[in-house]
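Here's a solo chain for you in structure tokens, the form predicted on its own.
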Amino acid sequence: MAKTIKVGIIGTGSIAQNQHMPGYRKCKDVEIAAVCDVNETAAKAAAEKFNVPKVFSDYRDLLALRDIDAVSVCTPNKFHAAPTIAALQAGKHVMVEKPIAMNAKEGLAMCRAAKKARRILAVGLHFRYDENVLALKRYADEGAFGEIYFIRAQALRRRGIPSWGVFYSKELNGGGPLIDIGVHIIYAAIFVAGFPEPTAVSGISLTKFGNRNDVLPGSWGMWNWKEYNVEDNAFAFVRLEGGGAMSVETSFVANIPEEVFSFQVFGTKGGGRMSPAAYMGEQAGTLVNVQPVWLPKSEAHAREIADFIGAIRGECRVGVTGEEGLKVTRIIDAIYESAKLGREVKIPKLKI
């Protein structure tokens, strides 16, 4: 019989009761034995309707418990690296929501703190799971798409700023678009492209929209545009080491035509789309658009939280490892910076 592994939540907000918490209970074996908010009613709220019996208002209380084998952090992107890091020291496996942190810099401490704790860190990019993402992945594991030399990734929204949380604020959540959604689609084209190491970037970063009240907004309503201060548009031009390169588009708010948020390699052999997926190539003498039939419905949160609880138990890989989230920052904050400098910037190797 397996061993009921216990799970503590750090952040008792919409992602950990949407996703985070629902996930455990449709695991076999785990119990979610604590849970910690900065606002204890918050906090006991949540412990209510899962039924947990411990809360607490200081993530180092619930560390301190013994019996918790891991972790999941849903707070805000500021306070993503200190809880982690404590986690990770105290011997606790860690699943953090995206992005991994703030920046490069306290990822890669996050990523330090796992190898010498010799604990996993999990980063909850979801979108690894996603059905039109996996079949693309397929595609480009049987060579299908031959030498990928670009790639265009794109998370536009049209009305876009959320009502809620701390989106507006770059103190709290780092920026606008581009960490909040566009981390999703450049983990998710990377992914498919096995994970190209970039070079260089160069970027923009504007914000046009979300510091005004005349702007309409969409099915959200309002967001708190008197302390916006984020982007809400940004763009940039990525090098990938042996010559390839990728598109980034970012927005909460743009005059476009519609929300679009996919991805699209270009390969010596075929090309893919994410979404829907496709794969574009020759066949028989003929130029073909080809797309599956039938996907299984996409439960990505649900498959990120199993694999996470089997890589603790020995049975599989994690879904996304913190390298791979801290690849997706390096590249975030290479665009920010070379949006501030005004010109082209240089992304060194790294190693952790």
Ligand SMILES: NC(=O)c1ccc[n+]([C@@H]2O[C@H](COP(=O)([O-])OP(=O)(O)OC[C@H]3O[C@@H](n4cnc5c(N)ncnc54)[C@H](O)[C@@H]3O)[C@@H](O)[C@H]2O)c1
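On a predicted model such as this, the values are computed, not experimentally measured, just so you know. Numbering follows the first chain given and starts at 1. Whichever C-alpha set is largest while still superposing within 1.5 Å between the two forms counts as the rigid core. Compared with the form predicted in complex with the ligand:
Once both forms are overlaid on the rigid core, the distance between the two CA positions of G285 between these two forms is under 2 angstroms. P296 is among the residues whose C-alpha shifts by 2 Å or more between these two forms once the rigid core is aligned.
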Second form
Amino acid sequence: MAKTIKVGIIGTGSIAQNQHMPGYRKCKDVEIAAVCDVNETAAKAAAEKFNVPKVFSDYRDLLALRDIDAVSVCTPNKFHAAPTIAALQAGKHVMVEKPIAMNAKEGLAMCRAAKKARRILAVGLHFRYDENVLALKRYADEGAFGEIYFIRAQALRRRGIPSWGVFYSKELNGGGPLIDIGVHIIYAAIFVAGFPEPTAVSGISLTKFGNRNDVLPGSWGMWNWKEYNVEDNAFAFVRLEGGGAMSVETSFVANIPEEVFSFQVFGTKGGGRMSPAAYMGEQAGTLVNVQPVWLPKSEAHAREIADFIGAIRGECRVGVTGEEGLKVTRIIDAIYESAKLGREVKIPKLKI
Ligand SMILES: NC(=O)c1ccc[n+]([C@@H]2O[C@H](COP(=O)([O-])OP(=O)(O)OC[C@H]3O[C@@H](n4cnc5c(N)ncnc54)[C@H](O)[C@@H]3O)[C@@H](O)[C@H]2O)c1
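Switching from the form predicted on its own: structure of the form predicted in complex with the ligand?
Then the entire complex follows, led off by the chain already shown.
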């Protein structure tokens, strides 16, 4: 019988209760041994729902438990770095929700802490396991795209500023749609493209709607427009090592015909589109678009947790490593920096 892995949950809000805790429950020989939330009522409610014996309101008390092997950090973005680093220093493996951190400086410190402690740092970027993304990755692995020279990544909402949480706050969320949903699509795109190294970025980041109360809100209702101080649109052109490039388009509000959450890869042998999944190529003297009629289903969040546990047992690697999560955040940082400066900025090479 495998040793039981004991897990702690830091931050027991929506992603913890809807994905992480059910995910751990599905794993064999895994026990959620403790939860922690600064909101004690929320922590107690989660503990009761999932039958967790120990409840804390300070993550340092949870980390002091010697028999905890791993933690999920499911706090708002501003509170990713400190508990993650403390957990790694306490010898725990960590799965931190996306984005890895508020910025690349914090993300780098987290990766270095993992390296020093020789513990696993995984990032909750679950589109790594999306069935369409996995299909494109298989095409890429078979060489069906040839050389990928351009990527178009789009996370565009027409009316989609969340009316809950802290998504309006630069201080707590680090930014708007770029850091919140752009992070997913940039990750998925560069995962399929084989993690090309970004070298320079030119971007804009704009607030055109979020701080107004005369904009139709859409089905999520009105957001906290009075305190809204993050961008609601961000666009960028990212140069990639080897001469290729990636465009990034993200919005919470935009006057567009429909929402888009997809990326395309442009290759010398073929092209791919995430959603709806398609392969564009040449066959028997014709130009073809191939659209799958069936794809293996993938429970993305559950697989992410299962692979984290598998990696702790030494059976597989985690879905998204800290370094991969950091690569996305380096791009996001550079887009915000370029937008602020009004010019292209270089992305320095990184050594962890
Ligand atoms: N992978 C995804 O698709 C996905 C979806 C939603 C949220 N997220 C990420 O998950 C994180 C949390 O988002 P959420 O929607 O669950 O938010 P939430 O507000 O529902 O929950 C966050 C919880 O963390 C608690 N908290 C805050 N600071 C804390 C601290 N220092 N120590 C302990 N607990 C603390 C809050 O009281 C709250 O209960 C964010 O980073 C977000 O980007 C990811």
